[in-house]
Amino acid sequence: MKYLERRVIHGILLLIGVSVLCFLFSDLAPGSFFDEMKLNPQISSETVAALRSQYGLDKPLPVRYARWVESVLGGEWGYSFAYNSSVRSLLVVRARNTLLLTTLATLFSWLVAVPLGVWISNHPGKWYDRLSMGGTSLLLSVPELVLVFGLLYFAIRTHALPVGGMTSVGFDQLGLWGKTIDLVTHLIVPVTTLVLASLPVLVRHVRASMVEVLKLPFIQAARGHGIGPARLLFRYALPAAGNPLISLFGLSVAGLLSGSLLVEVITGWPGIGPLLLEASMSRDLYVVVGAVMSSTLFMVFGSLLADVMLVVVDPRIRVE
């Protein structure tokens, strides 16, 4: 518990640091949400000054940050200038959509990477090992932007998949099964992009960890006792190689989350990414801070989940 408490404290400190930097960088950026109103002759300068005072933008940075912290503790996460509503109400739906996309991409990435990495690690130097390493090297060299545009081009040319958004027109009129199929087809392009972007790193790490473990004496002894290849790999070798892979799991969640923001903008997926871009363009300060904090919170949660798994799997950490 002390280990987990220490990791939770580290996560809280990280969230505080990110929030402070968000406010600092937003304050250093030129302009504000209400500056464009000054160009409108129908809006007087007194009205603009009153709006700035109403939202507290005329106060010093420490005062604004303290008010935002108070708003976070109250569950509102600040107030959006553009939407005229609390940031929490905007983030709840968007964060749920981003979490759905990231969770599915993480699940499919590991479901493919672990069996593939374990299999090729047992046959190093074979033609399929070289083919896998060549394929992962190729995917590593292709930017995520190219992957998503390539998949979108394929979907548009073949009309095999819907492009843009999360649902089709008339979604509310569909039955339960129809809604499920419609949602799944809209998920294929963004999820496939994220899986292809993260798969090379995962496969290479799984293979490298397994190759090191397969050289250990206890594996050779298990082979000598006639244990079958599948049981040897997944029952004995994979748990022994699990520690670095579990740590990699937390990093992969953070990587998929950061990548999903760009993919969401390009594919029109209604997640945190488009909201963050829109708020940044309009200088909607508290929405920007809330979106960044939501992404950081997901990253901290992924890292904490990996730490919990390490404590459960590795008795040495529990002893320490």
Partner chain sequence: MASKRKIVAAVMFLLSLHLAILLAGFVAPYDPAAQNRDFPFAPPTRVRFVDAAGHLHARPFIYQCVARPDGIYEYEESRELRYPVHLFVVGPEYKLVGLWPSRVHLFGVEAPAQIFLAGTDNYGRDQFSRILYGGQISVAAGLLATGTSLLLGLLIGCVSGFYGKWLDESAMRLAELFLVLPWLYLLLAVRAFLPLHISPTQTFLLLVVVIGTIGWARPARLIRGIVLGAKNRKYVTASRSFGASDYYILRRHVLPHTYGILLTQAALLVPQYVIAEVTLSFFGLGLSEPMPSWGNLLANLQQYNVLVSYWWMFLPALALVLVSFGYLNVANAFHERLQSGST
Given for the second form:
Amino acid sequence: MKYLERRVIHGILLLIGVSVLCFLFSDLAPGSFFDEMKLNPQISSETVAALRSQYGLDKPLPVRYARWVESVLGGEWGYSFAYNSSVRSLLVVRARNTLLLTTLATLFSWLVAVPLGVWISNHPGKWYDRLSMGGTSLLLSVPELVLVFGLLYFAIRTHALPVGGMTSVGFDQLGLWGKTIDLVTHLIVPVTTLVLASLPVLVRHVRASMVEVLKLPFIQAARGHGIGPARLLFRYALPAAGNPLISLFGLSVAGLLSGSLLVEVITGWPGIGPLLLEASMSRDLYVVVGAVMSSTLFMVFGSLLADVMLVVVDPRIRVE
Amino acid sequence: MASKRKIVAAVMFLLSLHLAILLAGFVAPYDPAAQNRDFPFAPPTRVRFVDAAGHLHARPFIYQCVARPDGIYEYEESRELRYPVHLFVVGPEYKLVGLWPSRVHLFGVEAPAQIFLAGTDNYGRDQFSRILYGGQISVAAGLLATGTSLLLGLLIGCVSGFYGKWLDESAMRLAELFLVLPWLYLLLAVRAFLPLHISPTQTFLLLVVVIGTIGWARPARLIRGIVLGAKNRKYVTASRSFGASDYYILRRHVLPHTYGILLTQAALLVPQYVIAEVTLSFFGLGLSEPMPSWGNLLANLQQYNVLVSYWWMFLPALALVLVSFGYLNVANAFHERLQSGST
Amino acid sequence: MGTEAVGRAIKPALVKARALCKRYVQRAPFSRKKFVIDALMDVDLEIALGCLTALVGESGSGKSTLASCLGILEKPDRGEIWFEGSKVSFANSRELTALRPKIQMVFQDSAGALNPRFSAAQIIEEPLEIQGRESGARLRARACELMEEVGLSPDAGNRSPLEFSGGQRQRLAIARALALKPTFLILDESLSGLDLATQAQILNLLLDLQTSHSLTYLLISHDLSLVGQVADFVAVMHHGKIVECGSRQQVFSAPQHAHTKELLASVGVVEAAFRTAQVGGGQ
Ligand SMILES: Nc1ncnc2c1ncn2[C@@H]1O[C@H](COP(=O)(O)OP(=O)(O)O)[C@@H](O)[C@H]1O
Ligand SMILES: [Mg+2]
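Next up, the form predicted in complex with the partner chain. The previous block was the form predicted alone.
Below is the entire complex, every chain and molecule, led by the chain shown above.
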């Protein structure tokens, strides 16, 4: 498993790189990031003094970075000036919610994209192929921002779905079944937005790589042997088209996370997105860094997952 | 050649969009900041050919919009007088392309009637005018940020590919960092560290620089690849034997190979960056009211009653979609052309 | 002809190379294994002024590498090169700039050495432009002159080199190399890949140019029979070393090294065909 080991190390280096980059950017700010903190009436002078000694806030960048790394290793992930608590306590719940949203969105978009892409690749030029391609190119030019408002409008107008947040008001009083239903109905708008937004790229990629594979001689031969179209497409051609698609899976996570941020903010989903936005506005340094780091962590997990799948699907990678 | 016709059609479509936005002062009938306190959330004015009596008119006309006495934010048409839509009418003064003062507008109606093609917002400002003026900001930000990205990408890609060694290695590692990060997270993080309360011009330039800087990695990688391929050509060695400088070789033998990629990348990046600007302004991290940016216009939708009751507040989104669509078409056409050219 | 060759032999050397070494290190893709190729191993060579020296050897023996070292395009790992009696220093860029126009090269792969985005005239103008020798309308006029000189019609100046035949491309490359009025011209496999009649035509062109421009040639070929007709001196390369070096008579009549003998054995077969072609080529 040398390959995977290398990928894990790569991921860790990436995380370190991103954190360094964050701190470098934070140093770009004209004036000190911490001057403003002193002006903030929400933060008591004792807090500032405590923070100053703990994080070396007036010390040069490398010291601050080192203190931050120390606090990450200690499980605290820095300190939120606005919330007066450790960043980790803020992030954990938020990260879970974002993860729920993005995982479901990833799952559903692939569940739709693969069969659709495979199906239309078998008959390029047919009306449903052209319809799907036209549809995806239209969908491609509709940004998430517009999609989510469209869906919200629809949800509000039809009264079919609850709007805003993750749960309804009386959530705690509901039984397990009621809670599930409530959560699922709240999930529909954000997940659908994300699925619709990532679908066009995925469908196009699946179709393109399938079209390439279907030209290969061994598929032609299999066709000649009278193997049925469904078996031919999914058992013969799809695995052959697998590698680029799995790599795409890793990449698609990044796009999904950006989309998720926007959708979370607009639908009031209590994920990392609204937290980061709020922290950006109030210049809550360690929360910003923490949010970026957790999104990077998701990214790294996504691509590691893709790597694991690659190794499972394609034994040649293991040898290398 | 089919692909050539495609390019022409796609480019023409884009050009007409940009022309309308560039000449916003002329195309828009009103000042984008002019408020009509009597007409908040007035619906789009209907342009008619048939009057109340059933007569057909060659020249389109409108009826004046009046507030209903019994409701708030409810309007009806007063059917007494027809107000024909005239071309090239004299209206509020503006500066064409920000330079030449003028009072001539593409179309308009006589006072006291007003023509709101895309309705009005909560201050009774004409949305059609605001969309056009807002486009100036959003699209200009997209274009300038794209220029920044491509320039950075070209610079870093050329140096990286041409000189190689540790420069290349470190530049490409950095590019990897920028590529894997979700762009919106990065954008917000970088924005967080920059000052919030500055003049609109500074904000605009800041947006352009931040958005453009974040996207340098992809063009840089693509250009590096092309430079790598081009610099090992035999004719580059030949050029060296004549005593050519690195600059000459880059300019004459290497850069011409990158034009195709630059064009395609530009067509892909502009809509992304327009959306980035819109997103930041939407979040309140970009240009703020009363400057119209598509992001500000769309931010109205965050109010529940606006989202539900006034469908025309969605129209800025349509402008955004049209621009994205235009650019993606051009990008596709360029891409097809590059593909067919290389094989 | 014999006396003439001896006469030339006492002429001073234009180019001298001493103990040149060049090693290429290549890394195999996806692995840490390194391949070391010793392209030049202690190569000594003298090229007499005003003569045609032929460098012969099988493909991969290091001829092109030696050519790029002599053409100051690659820095040898070790060893020294003298040109016109002074040592070529790779470090001094001002000296190099002054030296570049005097040493010109016609590259092995003529199609690859001509930028397909340039027109034929632009290709010839390039060295003039870089050296700032001509500008404006004079530039194009000079390009046309050069094209005529190598037997190309100036009307073809606006065509892409891709539209040219192999022989025409060779002529174009020669015209470009002549543009800076060099004293030393390195011709790397300039005759390979052409049919016999074209080979003879190009060879004749080169000989004409040699007298009119008083050029010194290093003609590189993997084919001994081809250059045996015209060379004053012959150097034989094998596995990165020069194994045989001397006047044509010496090498042809009394080869010392086994490899030279091997090369000579295959000459007779082609020679007859070459003669016919030379006649057919209009000599
Ligand atoms: N740039 C290079 N990198 C690595 N190896 C090279 C390079 N150029 C030449 N070689 C190797 O050096 C040897 C000599 O090549 P070359 O001088 O081109 O031979 P010739 O011109 O006689 O055919 C060959 O084995 C070739 O593979
Ligand atoms: Mg060679």
